[in-house]
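We begin with a single chain expressed as structure tokens, specifically the form predicted on its own.
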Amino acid sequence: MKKSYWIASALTAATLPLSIAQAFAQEAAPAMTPEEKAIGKKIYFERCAGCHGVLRKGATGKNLEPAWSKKDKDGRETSGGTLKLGTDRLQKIIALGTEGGMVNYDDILTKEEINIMARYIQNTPDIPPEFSLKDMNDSWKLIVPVDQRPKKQMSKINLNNIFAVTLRDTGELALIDGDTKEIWQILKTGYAVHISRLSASGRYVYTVGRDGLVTLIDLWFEKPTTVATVKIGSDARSVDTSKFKGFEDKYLVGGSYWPPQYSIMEGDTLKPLKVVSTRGMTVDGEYHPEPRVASIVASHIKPEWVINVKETGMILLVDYSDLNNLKTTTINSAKFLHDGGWDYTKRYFLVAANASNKVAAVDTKTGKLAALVDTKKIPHPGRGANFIHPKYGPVWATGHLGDAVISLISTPTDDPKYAKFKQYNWKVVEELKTPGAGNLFVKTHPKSKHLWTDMPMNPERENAETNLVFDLNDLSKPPVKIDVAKDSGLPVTKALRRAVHQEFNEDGTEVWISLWGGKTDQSAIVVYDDKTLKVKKVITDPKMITPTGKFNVYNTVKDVY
């Protein structure tokens, strides 16, 4: 099957009745040849669907339907659509990006491709097919059965300090030895792996690609080996394992963007067990046909997963102790849920409702919403970052795609030594200024005195290719600006090399940053000494094509950030 879900000749799109607006849009849309439409579908899947949705109804990004209308809270009718903007205006937006966090594509797409995309999004969206439990079973491949795998680790490598690195545009995962900085193994995975997750034991690496392919890699072999694969849909972003005591390595859950659902599998084989739809009503009481599963995390205090449903604004606490009698707690929060992470006690999960400019906090002990915190525009924390603020006590940090600040939110704890900070809980207590918007990740470590932030979605080279480092002992000091592209020693190219996704090593002494270049440009991972902020190593290789996310085994298993 080809990586684009709606290009695949084996799949036939569902046919739905056209509304009047859709019929008008179909008739008024710019003409496209079949070849141009195929190119548009492929680019949209690879570059656009994540933010704008398969059906183009919008989430982190704007609604991109050809024509739409809705009523505001006062009952007034509003309308819009890509047809109103027209081809020329759309070409400029695609080429130059926007201040709201959309990256410029003039150094990624050709002028011809930009023109195709400007016309493609004025045409009625295709509806990709559904994906059932039978479809999952048909796609499931158990390559190495459990009884044929090693009984103990066969290599002498320190598995806790392995980094799983996404090679976005080649559909591969590089496993890099954090001690030697050498590439241990590169394996084929799904296209544009969004995250890597680890089993509770640290033995298994799970990846999920944007094409919905989940890959299970066993680190106990002499060389890491793919032992199973399965597709959970046509488009996906998230997986996590069962981490509660007694359920270690037993289950895996994966969330799909399309179809909107989550799937539960055996943790050591990926055998499909259950599929649950997330279609339904939003927090505003309106039906949504595409409520995608965004981030998923595994609780450390209960046999539960926290599953965030993007478009509905619903947070699901799914009890996996009895799959036949599945118990789910549904918590209203705010649209549109995206990514997030644990506070430092691992009791509260904080998730960005980024189109609502809020962060939702869930108390996983009581199973209730703890707070909805207003923030600046489009919070995007990744997993966020936890540290003890000298004035406000425990805080969790998030950056923003749409504003030039890092927001620090006070989080509660039962520890009596922090009781004096209770008055600040669930408030934004400080905003650290940055040179521009476009942040994707913030990161620190319990042994670090620094907060590292990136700005890869900023259109300016001097921001996109750099990191800011704040001193946690004195946040009033201006941050140190690190030119990651310059430090890599790679030649300057027309296309930006975006410095993205900081990740600490196991002991918190190093920070690894991806320098994400174009598909034909050399990329790199630049490793910094966290104490001195000096370069320790540049990892570059012709096989290191478009590295993005990096996940240290120990920090991922333990949820250290």
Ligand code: DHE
The other form holds:
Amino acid sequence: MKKSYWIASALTAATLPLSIAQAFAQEAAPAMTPEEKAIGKKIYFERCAGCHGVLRKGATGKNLEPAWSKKDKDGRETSGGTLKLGTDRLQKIIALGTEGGMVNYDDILTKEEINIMARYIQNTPDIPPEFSLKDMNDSWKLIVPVDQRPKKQMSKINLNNIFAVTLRDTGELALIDGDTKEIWQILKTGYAVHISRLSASGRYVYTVGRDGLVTLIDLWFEKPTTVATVKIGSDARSVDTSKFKGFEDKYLVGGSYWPPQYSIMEGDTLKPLKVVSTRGMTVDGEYHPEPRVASIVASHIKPEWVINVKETGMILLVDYSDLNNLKTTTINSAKFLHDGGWDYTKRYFLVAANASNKVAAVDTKTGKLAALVDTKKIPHPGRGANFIHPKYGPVWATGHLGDAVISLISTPTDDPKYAKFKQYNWKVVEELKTPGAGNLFVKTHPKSKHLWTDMPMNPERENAETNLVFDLNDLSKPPVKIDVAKDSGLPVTKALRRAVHQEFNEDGTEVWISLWGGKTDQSAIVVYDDKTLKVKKVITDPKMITPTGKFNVYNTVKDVY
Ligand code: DHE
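Having looked at the form predicted on its own, could you now put up the form predicted in complex with the ligand?
After this comes the whole thing, all chains and molecules, with the earlier chain placed first.
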């Protein structure tokens, strides 16, 4: 063991000026050629930064700094770091994954790539550049100005039933006609589009790539057409539009992971208007240099966005009615905020605070925290699912990455017919058992009698490739297991084909599930009849590679889930 390694462990970033600590760590780190560093940097951005952070301070994933130290809850000094773990141990962790929820990379990365990553993360993190309003302006491309766009819808397609489908690893978006199940158009987008959201009118689709590229697609053309693009940073996950009356299609807001900030743009052109940093203090009163913007949702009852800042645990209510005098309510909740959705009244927004095993609920009418609900490990709701429980009244459901249950949380309402359920509000009233952890998404529809839940992050093929369907009339019944991979009729592949993310069609009669296979394998979306649970159609095509999120126009405009 080199002497400088011990110095780096003992004198860590917390006790030394960062540059000196970094210099020690850097000296102790395994050597890398510039080519290996470039490979490591690319893979880290594509595969690791989302969970571990650009500065590697950790969030959903562990801290991956070469050397760190902090005080534990009893005030004792603790230290650790990737240098302490060393190349062999790190290679094993990357290849095989961990019980803490990290997936195995041995079927995604080669042995050489795993070795590069094990060495790369022992080196001091690269700090990417900031991204200003000017940088946004320089990246902005208005491809078709507003006055050159159609004045009305040019096709005969039922736009309300279009599905915007992420083709993750090809950097594309498929627009699929929900009535005919035909692929209408496939368009180039940013890298690994994370989500799509719709303008209030349903005319414009917005996507955001992991690389921070926002794409604006106009559905009124004969075929969907990209009319503008802009970069909002170098790493991003969320966008939403202005949905309040009088502001329909007017603004778009995008949240970045790097730099940690949100950006406001014109809704129909993406012209950059304003950038707001989210750097600052956490709910524990400590400064954080990388508080990333997680989920964003547009209120229907006020000109406001709910912006969830992951590392600080702060929920921002941003009033977009006057951008020059921006009013923001900052609500303390818990760490680390991730994804979430509305309750059925659309007054309360519920968001997972995944490292605290809590769900935070904001009352957007009063602008205050309504509750912090304790749940099982690592809640991960997607946008959640709302239904009326036979015994407990209105509930919102979330799955868990870290536990084999679906939690049902009672939500309040002014509707007198549910007054008797008030005693249960903001409590987990039931936990539905599943065969394993690794859930990402749950979904139902006001017309459905089913709750669909996936388990794509479960290591077992028999769980990862399936969905469980609970009967909302009788939740004591064991759920029906649906084998999505088998139902696709596609040949079995070595890599898991994770059955991920459900979306209902416009009238709530069908459920669409993606089969997220290897990055070169033809894959599919399997469409089920929600009543009979039978396959209705398999949508497949050589271009159907790594489909993940699906967003039905009507359900996304109206926030139906
Ligand atoms: Fe997601 C939503 C972040 C990994 C598919 N994901 C979100 C949101 C955030 C987020 C902040 C909420 C957006 C909103 O509502 O405004 N996701 C992250 C990560 O940081 C993480 C853990 C790691 C990463 O590097 O990105 C991550 N997500 C994944 C995946 O691996 C998934 C399964 C496949 C993929 O495309 O990368 C995935 N995330 C999704 C989907 C949604 C989502 C489909 C939207 C769900 C919805 O119904 O709204």
